[in-house]
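One chain is shown next in structure tokens, namely the form predicted alone.
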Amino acid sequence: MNTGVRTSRLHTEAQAVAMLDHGMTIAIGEPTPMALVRQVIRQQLRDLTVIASGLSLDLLIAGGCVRKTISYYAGGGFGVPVAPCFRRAAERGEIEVWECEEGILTSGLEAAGKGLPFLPWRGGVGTSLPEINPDLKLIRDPINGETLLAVPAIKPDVALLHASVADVYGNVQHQGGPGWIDLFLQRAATHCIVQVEKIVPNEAIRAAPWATTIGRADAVVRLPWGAHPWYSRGWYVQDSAFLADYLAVATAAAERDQPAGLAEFLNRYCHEPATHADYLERVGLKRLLALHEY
């Protein structure tokens, strides 16, 4: 029987990483939930799938959180076309890659989303993917006979999302809307955990239920400036300087052979502090405040 009551899905940052565990396979959406990305690496999950691109995929690979990637773009911005730790472990066959495009991607995701084996997509077709990657299958399509790609299913387990704000019920609200790719994500995943900029009421929510892009989160999380170093749209610009402070020790470690600096990043940021909170003392309030949107 409906009881009409209302479960909190509000979680500290470690209840909600609890839910994961080695081995799962995970999506990253975008903008970052970097709280919830260093929190993996504190918890020293491994042997993850990791559905994610950029310095996020990057920062967990250099954790030694990851042993497959499913991503369609490992770069490093800032004119590094690859992203230096991806770029290592890859060659050296510490990782597996499983290769993809934007939409071989979000149509593997569909697919999962509405129950499906497979999807039909065009993109891939007369490329080597297919090739490279197995799992992509050249059938034809029965009703015109075109050659088309079966894209089978990708279904994490857990999708990490960032958003501004939500309420104690997991009700989701972005500012200017979702990530282009999360509501992909949190369709496919069998659960979904956002950590927000703010909570607030359920009255706020209900004020405005047309802004509501996610209902009914299975954790929500409280981390004011979880994206840094990265953006959240209506709070705050991404952190170039940090991002370009990891880039450079990176590549040192990748193509120089010069763990040092990276393995003192991954302290300093990752490791040593026990919580978002702690992070954030390490930032440093001034660094915070300099990255007002407007």
Contents of the next structure:
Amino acid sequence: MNTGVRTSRLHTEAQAVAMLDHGMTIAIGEPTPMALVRQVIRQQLRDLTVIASGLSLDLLIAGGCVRKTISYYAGGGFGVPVAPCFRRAAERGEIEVWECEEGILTSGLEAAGKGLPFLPWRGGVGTSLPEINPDLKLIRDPINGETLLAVPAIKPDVALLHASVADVYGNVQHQGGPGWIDLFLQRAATHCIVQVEKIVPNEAIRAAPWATTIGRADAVVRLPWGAHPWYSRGWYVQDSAFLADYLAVATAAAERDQPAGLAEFLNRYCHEPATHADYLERVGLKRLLALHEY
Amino acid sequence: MNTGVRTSRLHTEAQAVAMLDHGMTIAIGEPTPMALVRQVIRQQLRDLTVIASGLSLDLLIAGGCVRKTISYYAGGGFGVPVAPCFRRAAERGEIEVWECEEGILTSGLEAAGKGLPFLPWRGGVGTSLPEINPDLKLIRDPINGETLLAVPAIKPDVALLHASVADVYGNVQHQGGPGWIDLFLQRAATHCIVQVEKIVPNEAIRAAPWATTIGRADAVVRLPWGAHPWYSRGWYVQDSAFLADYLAVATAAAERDQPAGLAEFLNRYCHEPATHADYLERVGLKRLLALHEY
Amino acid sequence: MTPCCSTAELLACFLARDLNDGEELQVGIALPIPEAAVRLAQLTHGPNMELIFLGARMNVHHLDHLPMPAFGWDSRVVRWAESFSDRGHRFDQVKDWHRRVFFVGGLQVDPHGNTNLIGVGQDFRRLKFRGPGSVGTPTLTTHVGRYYIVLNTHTPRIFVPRCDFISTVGWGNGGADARTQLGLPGGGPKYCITPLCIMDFTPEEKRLRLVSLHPGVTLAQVQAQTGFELVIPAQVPTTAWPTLEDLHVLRTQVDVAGALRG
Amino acid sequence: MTPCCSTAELLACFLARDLNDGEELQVGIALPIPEAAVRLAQLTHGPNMELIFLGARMNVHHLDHLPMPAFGWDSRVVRWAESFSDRGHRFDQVKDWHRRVFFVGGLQVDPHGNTNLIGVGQDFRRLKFRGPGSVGTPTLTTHVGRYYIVLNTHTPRIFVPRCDFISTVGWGNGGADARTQLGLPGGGPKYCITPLCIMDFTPEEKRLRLVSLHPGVTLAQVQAQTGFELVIPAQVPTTAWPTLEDLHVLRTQVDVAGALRG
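Got the form predicted alone; could you also share the form predicted in complex with another copy of the chain?
Whole complex next, starting from this chain.
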């Protein structure tokens, strides 16, 4: 006796990102859900607080979406020590930087998931972090009187993640292991949107329930090659030439006041393609196929 | 150019449990590493503080090994609401009970793993737990002034765990997922001993590194049917008749002052068998084969 | 008139109809009535319900029979799941438990729905009856959207004016703000069900109040078996029999072995 | 006399020989010298070493060539691992990091080995140079048994009397008890290596001290390139060339492409 129909959580990238709004706190996982990031830029969301690193952070800043970053690492890669648009915006005070580091960030995220106002952490004691980020309070622990940081709960409104597969009910499985921060973000965030390479039948999930890494994503979006130009573990490797192209135009814009190349890049890859499929056509199928991981 | 030989961490149950000493804090995982528990009783370890539940806890108390329990649940199962020997020892004050519950226990274990003197937790606020366990301190959080429990770090000397497979270098994989508390115990404990159904080649571990649940156990012990009379996920189900037999003799000893049956049980299954293989012979191969999970 | 079902079946059907599609329903061990209720609810009106047993989260709405061994602890439960929360993270997402429903038993229950699984006696170091311990009930009842107190017996030894120890905070010392005062985000206990009756809590004082008497049970009987004064409304109906449809599903797809009929 | 190897190779071999069998060796991205060093160490004398890159823990001692793409971030690294720590628990076992060894770079280094990855400037809201951020270095250097400061250049802009910001505590304000005073359980920085020299810390004051000059480098050169007074011992030897055997393994099994020779 089956009554009713179980609700699908499968959405298009536009439907999924429509859940977001200006001013929200958005967390970006690793591997990077680049297709969702491009959709955020396409939808011209503004004044976001973002938890992100590397290219996804830099591109969101370049796209004008960011007011504040919760920042632990913003390296550019490929011999560029700092992501160019992040660096320029931070040096000019155009974005607020909530300075932290990985252990502090995960502590704040864990506090949120656990419904706690804070969690203590030791890494960062003795550094400048509590001076330049006054939200990090030095406390004496109530058991031994040791000096620790009290990290306040960090509560993203939405986590945007990339994974290998999911069923339409929001059961997600990361093949080859989830990224280092993804599960912290998912547990802390109010909502969770996961882009995947492939939608699999519910039966495939139930064949290995212990491999499910996220049990109930609010939305899943089928976006093959959706992490491009980054990697998707077990599916394809990063497109280093594409990343170098971005870094070249971003560096020209940020350090030499030559914004034309970056604007052209944003138009070509973020604003003009109406859908992720249109983006992939611009990148080109042969290029994508050449990135296959084996 | 290969120099030297990588050290094997494979040990017999006697070698592994020889790492333990009287007075230590010992944590017992779930699924239950019953063969190691029997070895602890066989080696007549005394004055242990144990983190355990159900049969493993009751048997260790019956075996005279326990001075204190870190206790969140001591149900007997099979219509016996409280484990008999635990109940008797607790009511008579023969063991000290550090009363807690699952969220408090895991918070204390997490604190230990994170090298922190405490972690805050909300579950338990408003209950009698901080009154009957003065180590749980009510604090006001430094961010919002909310009332929380400060749970001190719980630091087991050794965690005894059961898993499906491991290689000889201490890489452990739980098929069908680890027990709910096992990874908390492993991260908190100074040392970790894991009994497994099967030793697999290192190549088998490296075929799926993301499935490794414990990366560096201090000792692995090959003990097929080692969880008997409990289950081993994917290998065999629990031996309910055997458990009922234990509960009958334990209840007679604890509630009706008829200790002979329990003493006979302890002799037959813990003290007399020199090895786990001897125990299995007493249980009988046909009985073991009948428990196969499929 | 012959009763159409057992009291346990009556209660399972009552609970099932109080559960809403889309909810997460977590049941611990040794609670056969809630265990049957959540399965029944999913089959009758819960295509988006998620059942959580022993850390395994499942939705088996599409199956004609639930492939779970009934009413006991069985390690195989994870095989029918969609996810297994026990990757060492059971409590790392309690902030989302507002959509979760839970069930607790107890050695003692007081007029404000506080319960005790720790033990009976005045001196914690010399208890008259040592209970099993709190399991995860303090954390769960702190955070879940609502929970049900489910008791297998109804006696003055269980319903006491004051618990010797409190393992689960219901409505504390009473009052609708009792839980917010303590900083407990969950919604607290909704119903307390026993073999004699169904009870809830008054909206202002949060005192235990009779809702309905099971068929054949008298008010005097309940009062005699309760160690404090229950709030008795002007009208006390009889607990409604389950629908034949619910009972049919319960008996043919959930409790095929008849554990609740015994 | 022709140098037998590049300075980067010299340093990789120096580091490799300072690593002990049984240690966990964690290397972050953009540190090719330590990355080569830990691979070389495992091949030459580390059958029980465990290499950690990007959360993937591996022991590939038994392979003639390490199957890792050299000196960069590559998602495939997990495929050659034995375990992958990033199941959402990267920092839940820091108490065991006393057997772990780590390597840090920096925009600035002060006389007590405190380092800065945050940025250069007096006003945090208007930095002259915004750095990449601390990554996980504050947590790692708080707990690891020891670490090495590894720099690709040696200039007065890097070696400053006082860091504008401290992201990694070395020996704080100095003194052998500086870290215990702060409650930092890890062993702190052992060596600081640069293209010019190798330095360590004096035992009492924990001030940066010259250990050896690389072949062809003069003391005056190092002093001119350091923005504070280095402790100079009576004898300053030349950094020893690697053994031919180490260099052979490095070039034929670790750095086959010659990245460190360029």
